[in-house]
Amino acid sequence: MTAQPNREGSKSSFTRFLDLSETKLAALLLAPAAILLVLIVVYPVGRLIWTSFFNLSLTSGMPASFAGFENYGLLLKDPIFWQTTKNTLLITVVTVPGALLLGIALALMANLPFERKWPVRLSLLIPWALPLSFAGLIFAWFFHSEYGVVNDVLRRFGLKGIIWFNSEEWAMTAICLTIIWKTSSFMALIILAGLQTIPRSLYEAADVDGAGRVRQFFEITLPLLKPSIIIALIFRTITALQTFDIPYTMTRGGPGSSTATLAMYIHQNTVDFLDLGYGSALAVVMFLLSMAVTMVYLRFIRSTR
């Protein structure tokens, strides 16, 4: 007689535990993702910022000492920092629009009503799947002054070959062309996914109204592709600011430091010189640049809604 109320009481408490409010349920479901975010993003970034305030050089044999903003003061007076930052911004300004335009063209071609689309779409995956360092080595051979493919083609047309990696302008041109080729496929895949979501009925209605292909592109395709283009631009711009592999494998930053990027300078200070304090300050600057670019894109997205 006395056991029944206890079972009902325990059952009601268990039921109350399962009967969570929407707020508690949302917090419970988001907790694993929040913990993972703290472990792989918040803690490393916080540790990076903390290290940037210390004099920490593994080659000096001295213990770490708090330096305040000393590393940032040295950074502002460092001509190589300004050179590599300028190179990074130049690569970003040139390659992001170039990859976008080529990516749109490739996506439109892959979206044409071919009987067999898989060879065209497979060709988009090959540059994207190719490792960055491998692409840099391939194009370093393409642009070789003596036996490179590019100079061979120029000579066949009666033009003089170019010594690509002996001047700042030509070396940067070769790097930018390589990056555009490598990253345009990524842009094309995202834009192609956006093209698949556009209803065919809109084009059929435009055909009935007498709109040509060019007008359909600017009044239907391009406006409806805007979300996909913005997403592609965010990812491509952030990776452009972190460019390392292709310039490193093609020129090692030469001649001099004329093609070195900020990521390469960070690698040089942290891996080669083992100056973790100064390297962390450089990395913080790169992180702030990436965040600033992301905020500009997000603000643009909100303003267009």
Contents of the next structure:
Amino acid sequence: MTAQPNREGSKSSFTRFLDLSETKLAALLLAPAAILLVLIVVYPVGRLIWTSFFNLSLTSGMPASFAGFENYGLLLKDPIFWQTTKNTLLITVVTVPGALLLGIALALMANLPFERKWPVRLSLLIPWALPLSFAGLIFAWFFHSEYGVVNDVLRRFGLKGIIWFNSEEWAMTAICLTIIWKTSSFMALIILAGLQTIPRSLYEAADVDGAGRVRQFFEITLPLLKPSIIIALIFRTITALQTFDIPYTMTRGGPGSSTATLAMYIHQNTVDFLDLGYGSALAVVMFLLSMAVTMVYLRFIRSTR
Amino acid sequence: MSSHKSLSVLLAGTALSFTALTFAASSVSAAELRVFASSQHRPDVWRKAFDMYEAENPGNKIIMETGGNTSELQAQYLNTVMSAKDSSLDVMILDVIRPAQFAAAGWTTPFNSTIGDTKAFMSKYLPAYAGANTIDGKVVALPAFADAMFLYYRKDLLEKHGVAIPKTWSELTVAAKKVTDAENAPAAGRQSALQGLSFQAKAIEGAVCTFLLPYWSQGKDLVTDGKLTFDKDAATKSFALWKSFVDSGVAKANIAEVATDDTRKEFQAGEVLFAIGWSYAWGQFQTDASAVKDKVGVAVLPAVDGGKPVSCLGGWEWGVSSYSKNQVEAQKLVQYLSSPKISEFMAVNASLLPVFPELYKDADVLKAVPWFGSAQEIVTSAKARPVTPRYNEVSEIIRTTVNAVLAGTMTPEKGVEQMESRLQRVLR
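Compare with the form predicted on its own: the form predicted together with the partner chain:
To see the whole picture, the full complex is given below, headed by that same chain.
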């Protein structure tokens, strides 16, 4: 197993020292990352799936017992599961495109040749840097029916104030508006980075050819932005499926369960009800949902390349 | 104890430095105890009680932790700490509805071995609290303070408009209309409208009592001998009653946004005629910063027509964490906190209701809070929310339905139907 003299030049002194083949070296170098991944991803996810097949409730006073697919059967018959899943999908379908459109508009504005760039950039960064739960609490006050600034503005325009959190539709509207405000700056930051990679010369050439601003946007900007947009969409969609903080702090899922999300329902079953088996089954469903969405996007990226 | 005392005296006599004294004392029988207290129940006054304990037991140090301003938020925090088997908390305060859950999960250390004759020891407390803390013969926690829901009213406004204290909800509606119509007339020149009645319809623990008050007042029980005995008719009437207050303008339209402490704040700001609340509010109404100081009366909650008046039993308990590494010291501290001395101290200084019957006739207590004299009867006759380890689920079902019905997104009939099917799954 000693190294061949004629291959010595291609090997590092480290390999020579340990006397390893190329494959073994690769394994050795990948091991720390692999072990870390196993510890923080594979083990918890495996444990989650394992727990979902057990009756494990800390309030029952009983030890865990194998339940097979019982938790999954319960879940299919649980109206709150379906309602929270529906709410989660609704939030995703509304806020992802909403944040994308607003994000593109913000990025285009930030890309204008301002004399001072930092105030624009800073105002883009602030909503993104604000913790989600703060945003939720702040907007809960904005939309408060008596003390909120939104109703104050409506009244100044001679309109009637809305009791936002007294109606399923208005409560959902308030939550979606908050999420769009909060997440559009993230979209804008990624898209702004994409915008700055587009060479100026393309626009100059388009000017020479007589293409107008609108045409330039659709023929040059948008196609070249596509990779950035897709990356932004993947991240945003996955976080949208996991929406928790904003509805939790704004409405607590109310009125009734009309604005509760799947993530909130998982939290409720595990942390409040201490039903770890059922909570795990719900979490597995959410995991599968996120995986499915990611797969669709990845396939889309591959097909467009 | 005596060896520790004599050692302290000896050391003090030799005029050693203070640090040496505490060091020596802590090596004998001392511990640093972490206590979780609820932030809405005067932690400032509890701190004084802890200071008293520290002074009487040199070397012991109590670190107080508070968090979350509602019962559910505190329960969430404790659930996280306890399910992680975390030993950082030694003693914690628990809402009266939680000992059953904590007992089932094995999270508190029973007091049976340290209190001697269990029956004799517990019989000194008000019976409701002896019962709530004894689960299957085990004393899982000791009472901290008692509580019940009361009707707070504006004495001055009722006198001004010649209205008697209402005995039924119908009388309350009539009284509220009469007073608010006059007070809210443009001629009266009020800055903000006077609300007739404030109660809790946000999806919080207090909303469970909101639902149960008129339900119980009709003579019905939710759980009998551990079995669900849900009376759909009584439940529908309960929802319909609360809804009628909103529809007739006696309560404000956004009542679904109101939590326990919102009622207290709005009443304290002088914006409410009748309020449903717990005993702690009194102390705050009587401060100099309050707009209603000396204008507040307290009465039994009204009954439904033809029903009996009933209150919802509250109160909080001290438990010792099973994961505490200072079991002996923690149990000793809890017995001190649950003693007549501290119960009296908290009644006088924080208007928290005593857990010992004799304190309701105590001169110092009555001097500080005169209406406690008539409160014993209300606390004794107050009904307890269902005792079950799965209480959190029962509570969630009731409070979200109350919230949806009062927000107007669900009819009382639909709410009752959904509530029944969900309760049946939890309380079989």
